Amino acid sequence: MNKKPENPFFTTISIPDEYFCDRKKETLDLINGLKNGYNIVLKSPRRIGKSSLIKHVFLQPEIAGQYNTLYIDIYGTKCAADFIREFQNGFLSASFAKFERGRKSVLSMLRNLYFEVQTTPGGELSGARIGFDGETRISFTLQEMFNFLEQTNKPNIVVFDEFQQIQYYPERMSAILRSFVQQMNNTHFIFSGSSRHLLSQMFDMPNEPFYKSAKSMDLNIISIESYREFCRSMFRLYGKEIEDTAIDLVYHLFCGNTYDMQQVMKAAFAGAVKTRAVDVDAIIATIQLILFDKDKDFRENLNRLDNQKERRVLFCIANEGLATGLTSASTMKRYGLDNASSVQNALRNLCGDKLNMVAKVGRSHYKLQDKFFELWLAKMNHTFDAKVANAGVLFEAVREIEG
């Protein structure tokens, strides 16, 4: 990167590689493996940059110019055609689709297509969609597409992200894209995602079509040493200077997410002068305007809630942080929780995809998904100084659950 940005702390997937912290080696581990002819699945929890190290052993010279290298987030599919539809977007957006015999090879993809006008009963348009004419023709366009992997010039490397999602499809996608991948030789895959037990399912157990199909690796949060170094270096490469409590302090708050606390460190960062250090007390202040920015979207968020039922749990987890027993007598006392079959209901929807607000850890414990979000309601309750006070007791809690 030849200009220098005004921050130096990137909230996006790709970053350049003078800005990205740390992960040499879980970058030389990606790059090693798949040198050698693996295939890799890559489990992590969501936003502690699985995506970002994805990119970043793209731009490193083992894999830049000697790789075809293909990025393909499938987080928000429900089916197969949604998996395709998301596998040609990253055809057409990759280098060789740039050349002719590229370009060709998608058409040809695409024209296996149906599309679908939806109307009301009226006549009025109400939608459109777009689909393959069931298994045997997602089959027949999937092998397409590998047929042409394993006909490049150069090899190529393909990135499912959060590929757990195949496993909600209703076709039968891991025995498909399984009796595909087995079969290639041109072509390396990794395999990623932030769920864990499922991934561990789906590679692990022996009747799975996936199983023992690729290396496994475990992508931990960044240790607070590496990214105290790192912010104080991107501090001091702009003539400015942050305290280690305050990073301390993000770390803590955010238990680790990278994502979380590059959006306080660039917002940090942008209000921070030369003659004065930011300290806790900046960093609070920091936090507290990211949440005045972001009140009216967390507004909308709890008015999708129109059951007091489930707006009472999600409080009473946002005020734990990390919450189990909620089923206990004393804790439905404490928080005004009715019973023990409404509190399983409330704690199903909040966790289903429809407002997944709350995630489940470990077997037992559950947290906030956004914990912005936790800190708004925090503030919201006027509990957000004991939450600041109490970061570094939670992850420890949080870190001993997820292991």
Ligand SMILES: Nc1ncnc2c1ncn2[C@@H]1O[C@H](COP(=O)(O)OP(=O)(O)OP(=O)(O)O)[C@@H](O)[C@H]1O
The other form holds:
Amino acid sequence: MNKKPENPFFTTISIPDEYFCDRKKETLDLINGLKNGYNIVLKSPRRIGKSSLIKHVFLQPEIAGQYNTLYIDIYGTKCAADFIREFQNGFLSASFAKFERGRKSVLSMLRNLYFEVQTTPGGELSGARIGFDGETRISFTLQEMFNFLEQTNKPNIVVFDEFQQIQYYPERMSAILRSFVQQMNNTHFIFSGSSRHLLSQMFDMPNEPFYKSAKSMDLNIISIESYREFCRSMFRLYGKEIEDTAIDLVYHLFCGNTYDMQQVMKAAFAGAVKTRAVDVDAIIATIQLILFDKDKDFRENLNRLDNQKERRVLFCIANEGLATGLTSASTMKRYGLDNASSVQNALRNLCGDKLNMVAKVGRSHYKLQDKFFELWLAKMNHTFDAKVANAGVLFEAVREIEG
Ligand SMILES: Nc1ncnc2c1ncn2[C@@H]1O[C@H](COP(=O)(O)OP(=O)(O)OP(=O)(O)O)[C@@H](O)[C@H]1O
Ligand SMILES: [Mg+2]
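Just the form predicted alone so far, so send over the form predicted together with the named molecule.
Then the entire complex follows, led off by the chain already shown.
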């Protein structure tokens, strides 16, 4: 085993097995699906653990020894040229490129591609020309990479993380990709992403190219029992202790969001001493410290709202935790909102891509995207203590509506 890290609570996506919480069933399901030749769509809300799970699966002996793995994150891509560039980067970090011979053949293939489609008149590498010749040229470029994958000695697993992004490209990327994906025998794919709506549209609608082409997997939050056990054992590994009530409070307050919980546990662990178990008070103090660190960012967040109505609606949702009936007379009165259409407008802006501060839950409920921001607003509003006291009840309500 490698050297013990200073802190066992990771907030990066590559987590050594010993510090990875549960996901046993999901790991098995993914491995079995891949070994049986399925392509898989992996969906979950943000920051629940898709990317970490995929990286974890790649480390398992059934996968690590048997397959070449390519992990391609297309979150920041905007067009087919960006996609191809990320795909090429994936080739360079794939296991078949780790050895000199493999690397040479990957480089010689990519060099062809660069000269073919990505050189400026000055001889500089650039992705800009790829789009010019339209879809035929894009297909040609991808063809080379997919051909390469068909010829590797070991089979391949290719992950396209944040796959829904291709729906925003100007090119008809899903049709182009689908034509390759369906012909591959030596390669299986994981398409993963956080937009359930877009991914479902891509894989469940009969008129879409990827219709029914992959097995669907929804990643849920880690169970409270598993997270409790995990936290206790991580603390014990270092001779420290944490009380169950403290773990439960974090779980409920952050609605089981893996990233948020890991952030709190990481800080709580760092501040813990061996002579005293971390209890609820210590956890609250830890969260307050994190909020203090984020204070400047959250103030800037608030300054992005240019009218009082948006602020009031935001405070209302933060205060309620899970808000509904925002245009009812009693709610409007309580939060100083004076007309229904301006509340609707404010909601639209708060949920929109530009601000992206509020998420719609189910048909008619709203909640803040970032729990830390919600808690910070609660602090400003002197309702932080009430939020802590109601954490369990709110958690149940959110779970019921999210399903
Ligand atoms: N099983 C786990 N054990 C411990 N920590 C985990 C586990 N799964 C995820 N995490 C932590 O939670 C954080 C979020 O996970 P990850 O980035 O994999 O989520 P995601 O669903 O891919 O998010 P996004 O939709 O934003 O890409 C990571 O920083 C990781 O450290
Ligand atoms: Mg991810």
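Small disclaimer: the values here were computed from a predicted structure and weren't measured. Positions refer to the first chain, counted from 1. Here the rigid core means the biggest group of C-alpha atoms that line up within 1.5 Å when the two forms are laid on top of each other.
Asks: Any CA movement of 2 Å or more for Tyr67 between the two forms, core superposed?
Replies: The answer is yes, as the C-alpha of Tyr67 shifts between the two forms by 2 Å or more after core alignment.
Asks: Superpose on the rigid core, then tell me if the C-alpha of Phe235 is displaced by 2 angstroms or more between the two forms.
Replies: For Phe235, whose C-alpha is compared between the two forms after core superposition, the shift is less than 2 Å.
Asks: Establish whether a shift of 2 Å or more occurs at the C-alpha of Val278 between the two forms, with the two forms superposed on the rigid core.
Replies: No, the C-alpha position differs by under 2 Å between the two forms.
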